[in-house]
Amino acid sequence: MPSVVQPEVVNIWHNCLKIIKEHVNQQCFKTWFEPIRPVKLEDSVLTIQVPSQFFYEWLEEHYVNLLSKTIHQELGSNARLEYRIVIENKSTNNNSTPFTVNKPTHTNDAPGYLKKPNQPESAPKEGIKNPFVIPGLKKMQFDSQLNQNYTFETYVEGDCNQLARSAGFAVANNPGGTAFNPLVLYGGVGLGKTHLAQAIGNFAKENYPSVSVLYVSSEKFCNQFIDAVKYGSINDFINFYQLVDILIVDDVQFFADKDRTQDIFFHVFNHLHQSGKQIILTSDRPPKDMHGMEERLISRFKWGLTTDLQIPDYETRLAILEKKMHAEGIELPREVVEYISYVVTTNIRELEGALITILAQASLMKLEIDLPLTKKILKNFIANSQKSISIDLIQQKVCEASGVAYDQLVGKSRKREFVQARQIAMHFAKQYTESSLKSIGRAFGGRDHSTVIHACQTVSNLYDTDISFQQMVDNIEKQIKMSM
């Protein structure tokens, strides 16, 4: 049961917030200080609770002097600050781990500087420094190498990954007992393959404590095999991997052209599969496109389910950002979040990178985050996205949205719906490609540059005066961006 915070502690922190509010803009205050909760005050040490490790690190890096001066002003020069970081732990109740922050002993530091605390002690992780020791008769113990943050709860499902997520959840509930063995997850960089694969491992590990789970990158597997050859312990190496219940191998395409490694992995794969153990593989391409792989290995990769993770659509990107912000205790205007989701379309890593960039620059410039500032900060993201849009793509999306055939779009007909669709396509071609007006006109049935200029002016005028036309253009633009 949570302890009751003393009223005087609440009042002290309230006074601190009033001081802080005078030195930062409203958005920074709302994002980085409102989520903080006072915990206790003992011997001039004020303990405050922050929602995450990221949150704590950001405060320490950007607002450490302000916090220190504020605490000193409110509690005196001997006052110190202690952070309590909320860490979710499913094996116990939601506990918090304290991080003590002290003034440094060296005198040359700026007044009020708060020293970065040491991380809390935890049980040492042995890793897989030497996996080549044959385990004893009892269940072997080793670090699964899983990232505890990669769970199904933190994984956002959308049309782009629905099948992969559903298959992964089925495997996690019944490892080795489904037809999805092996489960091969493939897709481009930053689309969540590693997250989903490790989510399976974390779920199985939590719900089936007796099951041994191991996550390993293909590069690490190769290096371990090289060491096994070097020290004459190949049999121990094989025995270790054959005793794993759930084996997750990341970026398996890197086994290409490594014949001896492939041969060893083939034997490990066969043994695990025949023993009813679960195998999960990730790759940047489907098995059929894994050049440099032995055919017998590729055929085994195809035994189970191969499913891809695609670039997330707009709605999924929006959900990913909202979940990220909620986890980190961040609040932004809705229109800003929608805009980020709208223009950053490549992968999840760049989406999260865009969010961090906006927060960092706005904080450093001490500006409130709004839509104009967001557009300014993300102009490079947008520029990079625009370069990937072609006239062909624009024509395709306009045809799909308007119901006009391609031949009608580039033809000579002056029928109203054909002309309007043609003008919209020309408008987007000028806006989103680097093609000259002459090149754009040529792509629309050999028209001249003056026709393109007239089309752009017509679209602009109608957009400002006709709401239904505006909605149609906005919808087409969204479809173009979501197809990149």
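Please read all numbers here as calculations on a predicted model, not as lab measurements. For the two forms, the rigid core is made up of the largest set of C-alpha atoms that agree within 1.5 Å on superposition. Numbering follows the first chain given and starts at 1. What changes on going to the form predicted in complex with adenosine-5'-diphosphate:
Superposition on the rigid core between the two forms places the CA atom of L196 less than 2 Å from its counterpart. The Cα shift for A319 between the two forms, taken after rigid core superposition, is smaller than 2 angstroms. After superposing the rigid core, the C-alpha of G276 moves by less than 2 Å between the two forms.
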Second form
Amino acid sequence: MPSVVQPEVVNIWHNCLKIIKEHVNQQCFKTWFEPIRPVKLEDSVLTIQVPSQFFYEWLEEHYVNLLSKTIHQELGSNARLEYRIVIENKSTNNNSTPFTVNKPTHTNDAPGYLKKPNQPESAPKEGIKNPFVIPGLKKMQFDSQLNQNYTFETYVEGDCNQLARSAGFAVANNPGGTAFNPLVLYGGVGLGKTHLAQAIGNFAKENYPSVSVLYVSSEKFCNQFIDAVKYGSINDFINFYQLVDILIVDDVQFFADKDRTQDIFFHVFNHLHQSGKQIILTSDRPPKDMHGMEERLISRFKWGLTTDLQIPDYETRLAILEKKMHAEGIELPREVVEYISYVVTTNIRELEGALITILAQASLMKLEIDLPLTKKILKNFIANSQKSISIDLIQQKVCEASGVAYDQLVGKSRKREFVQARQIAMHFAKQYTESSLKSIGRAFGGRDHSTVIHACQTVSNLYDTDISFQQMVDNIEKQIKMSM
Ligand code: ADP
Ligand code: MG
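Switch over from the form predicted on its own to the form predicted in complex with adenosine-5'-diphosphate, please.
Shown next: the complete complex, the earlier chain at its head.
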């Protein structure tokens, strides 16, 4: 193995990256291509080094065509790609020689041996050793604080969570040993962050019994720290956290503006990361938007993989409901389940809430659950959750009702009809969402909060004085409410 990479190989790979960059978005490029290192070129075979098995599988699964095309373009049609996978735990010893495996890249029609990275059935691979066993050292005993029901088996996969779930599964199989450290899961309320983070913990605990897992909410971490300060036991607090092998900290946005908690967490984070321990964080927003958080913490959060959970589509909502019903032994007419999945679009917690509401009310009223009853019950439920309607939906409804195109609605033009539609949409965004004035302004082509205030006032004035305007606004409101 050459110890120095030939300059021409570096050049070739540099050119390949240029081509790849044109075909994938920036986040993808950063996540999947920047960490690759060129190793050597021999007989038209370019060897590249990737940080983990999972990484290799992900590239092969998602980017095999792009990679082959790129290599052919750079090196001619005979060229091939081989992978070298770093298996050793990167954070324990950076200088050790990586154990390497050469994997030939396969073409699209020969994916036979490729294990999908997201198969829940696959047990941890033989040969992956629990990275945390230190002979002779007695492990500390403590309760992991995990909810047993939050597992990969009960977690439904969909487009909305695919990357997060696959990365989570890789981490669960090889805690501290993948490039995904920390693993940061972010997304809106009720989209499955806590469930997924705990599934990783539960899986690792079950498969590597000697691994100590700890789940803690940021709020609890913060309160424990305050107590430790109060009772003079900060050292115990730090020592305790430093003994954990997999630390899951939920809702880290709670640390915002809590400088001393951030300091102590920074300390714990560094210690764990340096010792090759796994850190999993969840947040309601990506690290770059974590205001009130120290820059040095944010930059560490970006070290591993940051990935989001999105709102599930109809099919995934249906699958989640069915799984939930199956687990609880509930049976409902198909059309009822379809209807619930269709109308409850906000998040999974609300979806489950709707199901429970229907079951509860039907049993109270001693009625058989059918579609008309479901519609009746959900009418109230949906009205109550109207605060969670999105700005997107409001914009869509206003565009439909006013005949103004979306680009015009959020565009720069001061044409009267565009301005009016824009103001009405801002007014509803203020009324029906919990978004701040600032984020409403942002959703309308980057306007500032005073523009939103002005829009709301204008709509309210016109509404009181202009009958036809009033009718138009009422009509749009009806459309919005119907889609809630
Ligand atoms: P978050 O932490 O993002 O607010 P949770 O993890 O608490 O969301 O999820 C809310 C509810 O939805 C939980 O009951 C969880 O089990 C369920 N849930 C979320 N995502 C899924 C999924 N993909 N499959 C099955 N259930 C899910
Ligand atoms: Mg949560």
